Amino acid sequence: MSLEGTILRIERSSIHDGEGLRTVIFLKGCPLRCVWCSTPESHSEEIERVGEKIYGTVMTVEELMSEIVKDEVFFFHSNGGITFSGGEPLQQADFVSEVLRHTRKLGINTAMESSMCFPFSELEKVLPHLNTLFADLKDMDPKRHRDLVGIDNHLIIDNIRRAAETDYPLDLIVRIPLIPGVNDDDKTMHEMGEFLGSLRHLSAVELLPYHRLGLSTYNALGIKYRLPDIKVPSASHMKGKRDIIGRYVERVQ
């Protein structure tokens, strides 16, 4: 019997989620509730209907693979591939692992974006089949992390460190969502830099500027957005924060 996964949507020709042109597979289901989350429709693993809009569909491994291979020509001409995102892919780790295994057999590059909030045993299911792991680092303070996300950061930090110690030949890229006035003070930036600089294997750090995408979805789902007054950070603000992280790690984007 084939494994099934709950897919939120599939986006093609992305250039922001790994090398080349990417087919990004967004999964439904995430245990976190980040106050800045831009995809609240991904929170529940259940298929949801709001008016005429349906969020999610169930697909087997074979059904998803048939969608992936449609884009093979674009992958090979652009050095692209597939990226699992969410939601949180590790919530469906068995399904994701099986799709990645089939994808790698075809010679297609693979990547996954993760909040790293599940036990390392779930992450180990997918690591052998990944070319790139994008790991989120949201804050260094456990209490503030719990307030912002819903859980503390101990498991996440431990998983990032353990991923950096793995012998699998993959690129580890840590992504920091930069939320002005929330997690972007210089003290936090230095703490993040010190932690990242201590990792044995780290390919790059990416600072992601806060954006206000997804507000219309909050309204449609009847969910209150908790950061209505936060402004998008300026280019100079982002550069200043990158400069701090750059004191500790070689490659900052």
The other form holds:
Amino acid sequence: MSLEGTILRIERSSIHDGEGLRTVIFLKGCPLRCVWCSTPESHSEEIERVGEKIYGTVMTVEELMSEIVKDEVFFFHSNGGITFSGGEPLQQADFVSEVLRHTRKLGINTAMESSMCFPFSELEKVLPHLNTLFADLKDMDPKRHRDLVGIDNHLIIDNIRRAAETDYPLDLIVRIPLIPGVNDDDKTMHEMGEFLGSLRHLSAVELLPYHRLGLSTYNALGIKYRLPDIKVPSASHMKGKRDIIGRYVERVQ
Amino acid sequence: MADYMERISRLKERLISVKPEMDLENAGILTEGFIEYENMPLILKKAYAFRKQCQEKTIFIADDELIVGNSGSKIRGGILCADCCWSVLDDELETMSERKYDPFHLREDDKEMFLNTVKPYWRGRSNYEQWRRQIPEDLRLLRDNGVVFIDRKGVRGFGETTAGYSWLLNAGLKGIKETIEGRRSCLDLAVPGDLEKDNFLQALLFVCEGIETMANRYADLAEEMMAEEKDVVRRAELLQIANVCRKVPMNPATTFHEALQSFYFYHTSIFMEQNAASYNPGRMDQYLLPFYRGDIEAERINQDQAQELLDCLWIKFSEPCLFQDAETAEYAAGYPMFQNVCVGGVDETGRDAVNELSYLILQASIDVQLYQPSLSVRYNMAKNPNSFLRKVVELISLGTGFPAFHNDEVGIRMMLNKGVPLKEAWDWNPCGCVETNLSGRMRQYTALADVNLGSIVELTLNDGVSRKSGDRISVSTGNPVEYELFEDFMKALKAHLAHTIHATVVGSHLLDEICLERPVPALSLTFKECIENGTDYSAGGAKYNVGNGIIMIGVADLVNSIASVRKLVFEDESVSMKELCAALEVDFKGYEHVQKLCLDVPKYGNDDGKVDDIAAEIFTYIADEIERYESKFGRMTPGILPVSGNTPFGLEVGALPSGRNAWKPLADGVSPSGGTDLGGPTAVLKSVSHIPHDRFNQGTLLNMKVEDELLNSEKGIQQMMALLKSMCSLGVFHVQFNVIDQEKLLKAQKNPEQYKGLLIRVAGYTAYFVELGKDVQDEIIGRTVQKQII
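Moving on from the form predicted alone, kindly provide the form predicted in complex with the partner chain as a structure.
Below, the chain from earlier opens the complete complex, with every other chain and molecule after it.
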């Protein structure tokens, strides 16, 4: 019997989350509760109904594959492919692994975004089928990390290090969500830089500016948005932080 | 900014400050010419009057101009083609200055001249009057109820053609005259048919004389102005203008300036002969190239000077304004001249034809940013370089809607389908909107009539009766409640399509007959085979004669309506046919639940195979049905391009099973209905690729919205290039882009009512912009870049 996964939504022709034009598959279910999360509707693995709106659908590997191949022409010309996002893809690692395996067989580029908060054995299921792994690094201080996302960062730090040491030919890109006044003090930036600089294989680091595009969904779901009114960081602010990380690692975007 | 742009800005400034005006001098001279040459054959009368226009028309050379000439006597004039349609102005004499679409200011003295000179002579003699009187009854019913729009050709002249500019530039009128004389010397007037041929060839000689006289008048004027001119720089420019006009188009052009001027004298001449849209310059980057290279190699001019000359010509392209009746203007609003210039494609060896001039031409459109010329790109994915594609994307990102992007391989196949051998098909050029054409060799009306596909659905569900008028206007297909199977519904729908297409073909044949009395010697002059055959363009003298184009409007409305009927009535049985018909009859009032079900059926434009299958099937049927018919000039041809006809057509159609409310605009071209495509650009292209584009050999038109994000960064530009290549791989023929930029979003925030359907990518999902909270809207606005509108 075919594996099934719970999918929040599929976004086609995205120019984010990897090379080229991409089909981004957002999965449902995430163990973390980051205060800045822009997709609160992805938290639960259950299918949710809010009024007429339904968040989530169950799909088999075959059903998802038939959605993926719809854009194969665009992947070919743009050097694009698929990206699993979430939610947290590792929560459905067997399903994700199977889809990635089939996708790669078709010559389509694969990527996954992960918060890396599952045992390494789950991560190992997907690593052989990935071209790019986007691993989130949210904070270096274990206690503050727990306050901001719900768990401390030991497992995450350990997973990032181990992913950087595997022999699979994949690109590891670490992503840091930059939340002004929350995790972007210079001390944290230096600590992150030091850690990242010590990794064996690291393709690049990306700093992602905070945004509030998920606000409408919080309202729709009736969930309280816990962050105070934070301004979106300016380009110069972003550059300052990038420069700090840049002292430790070669490629910062 | 380059130095030459100062001149271009001044020229542009002057042009856009002028309001379109009726220009009746042309009609007056034509009338006098016909009177003077009375009792002579029609073709000679027409050519005599043309020569008289050239001799007597008001000419001017405006400040800063380097390329001179004008089809009328005013910068932005609408020319009345009295022999075609004098009565249009008569009907609208009091409203022309103020009408809603494309008004033309009409001066009192012009009005008087019209009533005293033009009207008395032409009453009862124009093509349009013949058409109005002769239109068959069943077609008249369809026309009056907005199922078919077919008056256009009665009102405008031929157009929809690409003259043989290249022959003129290289041979000059002198060379063409020699060919004409040579042909005449072979005639024996005792042989049946040779008398007509001789009349025609004599007419061409009148035309040559006329154009030569006109060019010399410009040379004289430039010399006179030079004598008065104080500024030494301008004096030198006037001298150059005088020299150029003295030489071309009589002689072969030898420089870039001469080539452009020779081109423009002839281009204005054919418009002067007959007011019409879509006189297409065609592949300028090919036929102007030797002149450009010659100048550069001889160091006669540098690249900037060449660009300046080209830009000056680009300004001239926006001078003429198409005159048409109020209703036709509604179907093609905005004084649309559709002078389609093309760059790219392949050369006569089938290899990459992109050259340095292709880039200069793209740059001219970037510099000038006016509504004319219509700039088209033939993009051949296998042969054209990425640097060319990139320049095209840069022009797209300006948000002017140009260029129209054509998939070259599909265009070539369309030409093959028109009966042109591959070697010549490689030389095709886009025509008018998105039609296909061949310079100096092809005769047809590419867009003779439009068929309203929304009406077809309505007639199917209303037994051939128009909801608006209550009249029976098509065949009777029975009460839809009695359709037992989906196939029965489709059979009825096809019966209405077949009836409408049949009636339109008959109308087309009639127009072909009427237009035999609409000779065009000036246009015929550069069609070599017209001279060879001794036969005017209008009578089929050209090398390739093609049956007229029948155009489909309301693709998405048709496809979505069929999908709704199939799913709701026959598959799910969630709505009965009786209930659906009742809901449509009252525009869903009191049947909101039915409308909701209709709207929820998956729509064309989302890459959903179950809907897109319908598009493939029904448009194959339509292409088959149109191609069944032959005409005097060849097999009839299908196309899908709306111009602006989807709006007035919508006013004639009641509610549809797609969920669309009554009297609203239909979808344009092959595009999805506004606000129903939720899957982004790749899904749109996939859906659209289900239409058999190659078979609609008068072209298919796709409008796509693209978010600023895809154009304002290096990564975005790369992806846009990949998107265009993908579109070619999928076999979609054409696309043009509307950019959703900051300005548009701000307007939508201010007037949400007018932007209900505006979709925007938020973060991982697509949403209706106006339904987002203000803070999220602001954030999205913040991420787009303000466009510089020059």
